[in-house]
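The chain below stands alone, shown as structure tokens; this is the form predicted alone.
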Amino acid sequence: MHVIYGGTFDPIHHGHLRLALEISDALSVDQVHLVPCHIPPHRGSTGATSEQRLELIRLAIGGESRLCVDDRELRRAGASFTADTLRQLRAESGPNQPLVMVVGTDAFAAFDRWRDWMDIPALAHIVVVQRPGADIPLGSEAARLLSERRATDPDALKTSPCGAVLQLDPPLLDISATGIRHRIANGRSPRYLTPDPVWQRIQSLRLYGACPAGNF
């Protein structure tokens, strides 16, 4: 089985990381892959470049076996949608192989407003974690897709290539990449709410308005 976990990570923190495990561990998977977006489609420009950001998530994943880093919407023009990433990885992967990829209830509950969205669960099945004060509004195209493919247990997502729908509601650090770029751009450290080779790494190039290194 194949996950990915994509995102801005700007920048990667302990909250994605951790995820990314507890996602390995609910599905009995040995890797997680994560995803960067070149251009997220639904918000403004990052604070860091797509390179700054993945040499920021090769620094987090450092000695983790089961978190890979899968930098193809870097390496593909324009806007990063996750229907054009699934496309190419079941290209890659062939029809019978399970792909799943893992998102948030705050932005599963926008699903019908991805592009190609009515595509997705033909080529993948979706992990659905749920976000602190994040509901799937009633009546919405989310919770009928839940409702209509709605997967009670992880390992019937190994019996098909795609199109169940399952919710988590694994344990999640209350980190959040625009608080760590605040904290940052008010002068405060982020450390331990980001990997220290992170930190260092971002101080040295005085990203999202850091001051060199010397207040780690």
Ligand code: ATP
Given for the second form:
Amino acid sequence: MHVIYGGTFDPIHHGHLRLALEISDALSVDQVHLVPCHIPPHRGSTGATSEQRLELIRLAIGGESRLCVDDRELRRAGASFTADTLRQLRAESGPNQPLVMVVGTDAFAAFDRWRDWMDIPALAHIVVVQRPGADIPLGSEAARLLSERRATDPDALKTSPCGAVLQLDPPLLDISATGIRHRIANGRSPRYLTPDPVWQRIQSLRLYGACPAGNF
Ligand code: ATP
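The form predicted in complex with adenosine-5'-triphosphate is what I need now, so please give it after the form predicted alone.
Every chain and every other molecule in the complex is listed next, the one we just looked at coming first.
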């Protein structure tokens, strides 16, 4: 089973990293592939470049063998559409390998605004992670997809290549990249919200308004 977890990761933080490990446990997979988005189609420009965000992810992962980064969206020109990424992965893995995409309820709530969203269930399973304060609106396409395709057991994802939607509610850390960017811009340290090597690199690159000689 190939599990991808996409996001802007601007910057990556412990909420992302912890979730990735929770997913690896819940789905009993050896690795979760973090897929940074190159050009996010549904939001403004990022605070760090794609290459900088990729570097921060690599620093964050360090030697953790259960996490790896897949930089394929950076190697594709133009906006990063998840359906394109899944098509590429499906072509590489063949028709039978279970492919899983992980998404938080904040992102999944707007699923029907993603390009080619109707193609996605035929490409991958979707694992929807409940984020506090971000419920899936009743009557939305996302809610309909969930009720029509709901899987009740993580093992069910292993028995078919795509098409199921599994909702998980693992313990999450209440951290957002937006909060980290604001904190740094206001001269405050984001220490312990993101790994130390990430914060050190943010400072040396002066990202998000950080001072190079800022406090740890
Ligand atoms: P921003 O604040 O810039 O929107 P973010 O911290 O929400 O960023 P993204 O890169 O936008 O991070 O999110 C990528 C994915 O990670 C999304 O599916 C989102 O739901 C999920 N995610 C973000 N923060 C957390 C967290 N603290 N715990 C679990 N999942 C998270």
